[in-house]
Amino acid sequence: MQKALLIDPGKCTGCRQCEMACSFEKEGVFNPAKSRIRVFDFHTEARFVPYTCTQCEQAWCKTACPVGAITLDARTGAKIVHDNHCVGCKVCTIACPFGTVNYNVDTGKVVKCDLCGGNPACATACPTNAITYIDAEQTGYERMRAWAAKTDNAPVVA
């Protein structure tokens, strides 16, 4: 069973405990910097939104990628970025319509999610359960829920 990332921005409070995770787990640090995923503040608007890679079906970055750098993981889906292939020439950060692969200057390479593993600690470390990891044919559910919801009083037209 694939598992995908769910974001739920309205329970986000704005805390960073994610992208602390995320640096912590890959980087060793804690540093927002160096995490792969980000909370992006809306001042004007008063809420957070957290965003990361989506593990595209497409997945542009893999195919952008010169060198084959970028593989899939069958297991978690995860588009995975090896080091020891990576040249560090940025393509698969322009082929990103997302904006979620990132070049590392420390290194010379490119860092995306790659879910951990199967077991994000982006996830694990979300105190309101803004970020889940669930069964990915689960994610659009919630989202339909509420469309429902909203429009469930409203008069059909045929």
Second form
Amino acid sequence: MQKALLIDPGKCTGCRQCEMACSFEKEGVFNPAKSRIRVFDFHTEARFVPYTCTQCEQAWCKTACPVGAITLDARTGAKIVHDNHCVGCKVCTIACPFGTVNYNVDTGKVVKCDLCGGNPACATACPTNAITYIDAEQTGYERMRAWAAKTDNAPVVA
Amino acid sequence: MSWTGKILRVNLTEGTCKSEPLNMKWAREYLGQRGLATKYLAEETDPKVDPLSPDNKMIMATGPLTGTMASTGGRYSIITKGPLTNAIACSNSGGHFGNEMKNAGWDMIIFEGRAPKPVYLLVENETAKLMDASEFWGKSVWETDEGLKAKHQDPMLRVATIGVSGERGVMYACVVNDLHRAAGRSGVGTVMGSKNLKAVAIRGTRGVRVKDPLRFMQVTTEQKRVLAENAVTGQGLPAHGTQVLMNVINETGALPTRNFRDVQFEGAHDISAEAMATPRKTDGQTNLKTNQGCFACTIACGRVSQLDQTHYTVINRPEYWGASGGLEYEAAWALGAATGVSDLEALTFANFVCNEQSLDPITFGATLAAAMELYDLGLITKEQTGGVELTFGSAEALTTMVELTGRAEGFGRELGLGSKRLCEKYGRPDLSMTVKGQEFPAYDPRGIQGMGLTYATSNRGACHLRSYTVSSEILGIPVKTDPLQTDGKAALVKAFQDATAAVDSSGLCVFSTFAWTLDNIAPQIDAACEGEWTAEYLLEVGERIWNLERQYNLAAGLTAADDTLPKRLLKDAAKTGPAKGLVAGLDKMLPEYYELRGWTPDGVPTTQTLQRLSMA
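Could you please show the structure of the form predicted together with the partner chain, as a counterpart to the form predicted on its own just displayed?
So here's everything in the complex, that chain up top.
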């Protein structure tokens, strides 16, 4: 069963545990600036929104890459950047409509979310379940359930 | 690890920024943040220095766990000599600024001298430079934060700044970072303003390293679970914030009301956490919008509130219509119960303005309360206030005066003195509810006896955060003690003071200690930092820090005579509630406290004590 990251901004408190977990997993240090997932603070609207790669099926980054450095991990559905092939041309960062592929000046390569090989550190670290990793075909389950709960099955009395 | 090992020394007089290595011997003895920066201040400055002269220094300091995944590990402190108190000042803040400073590679930034004209410090990792701040001088915190990000085309800059109050010498200006988190007390922002330093803007992308990464991840994950499973840190604080206390403390008979004339406030419910979460009659919306976590914090006690757009304070003022930092308990008390005002929207507006112009809401509210009493007694008149009736309970007085004080205009200049100087000026020094010149926070020591000793002995003047015995006396953490009794409180206060000094030096938030003891914290520091760190050793570090601060204050000219409370609390009994008939029993606790500390009856650390702590 393939899984996907499900992000529920309503539960996010803006604590950045996800950013630190990501940078630690990928870079070995706590460094939110190097995180593949970012939390945005729309403070006048009282909203915090974690955002990262959604692993598009028709991945623009993968299509645009001139050297074939981005491939599909068939098991997780993640689009993976292969550092040994990446030439740092950044075309993928232009191609991605969502901005979730970015350049790392320290390595000269691009970085993006790879779902940590199927055990995403951000979801593990999130203290409020704003980020979960669930069945890719059922990401709407909880929202459907919430609406279903509001359905009144009692017959209408005329 | 997990110190960066580097200090940034900024000489504002000469306009220079230099990197130097951290003194690791001192780091071992004083840990970081509060303790370590106090050591630097004590070594580098004369404690008798005029706090607002160029000879005073101001230190921004992170702790070893700042910028790590340890829950609440995002704190930084500002250490200096405080103008409000003429004593050691150390104010702690959350938000994201502390992490950014650590990620830029700095344990501390030491500011010396005074810039010839307004400047701000721009730090991008190892690069630091002083920049002309003339375009930001006279601007609010919010305008400066936005303006700096726009000017440098970097929305990820983290900014700590003063508003207008700090530029114009209001004695209790704070330093606000991330728009509404503040290093709040003792006038650290006034010191910043006196140095012509408007702001510090930082971008850090270097990363924070720990000694044993795998063990660190394991232990911090375990300890996050402890916070999540605790009723206070897992449920009470995220749902209600510190405001959960408003009704509790009122029922305890320890909610200081109308400048401590009363100990219970009839309007407490209207300004409580429950009221913040109840839809308003006017627009059907709640005041509270959501909770917010500071960097790395899995508790998330912060309040985010939005005003009623039809409230008189903000009609046709859209700049106040967005959500912003909402009322925490101490601010709600000072702006509300202390002044007798029960209009929740007026309090929220006043809180916004405190953030916008960098006012400490505790001292502002308490000073206004003292002014209201002087007005009640006819010692301040309507002519002096610019026509405003300073009556207890007047929301209009509160909201008008907070704006005037934020800009240091009109009668706001008088309120900007703080209650001690104000009450002295108007001939009634006894009406200032302060210790060492700093206003009390939201717990009446007649109803919570341990807090009387806490206030009297706090090194930075009256403060709840130096030994929060409310935890034990009201909440029963770690053990329940009777708030009306003085027995055993000397030992309780000492234990809290020492442990808190260590926590304040670690990069963690003291609120974690509702669930954590040093036994939970030590393994996290030990996995992150060079050397061996046990709970016993941290307690020793805490006690060493407490004595260092004490020595600084003694050298500054303070004496045991300053370890006291205002006459009102020692002589006038509480009129209502469980503490009815009681005064603060300070005399029953203080001599025992000195003895437990290993100090002389005059409150001076003995040579033996200093030797035991490796300080002599």
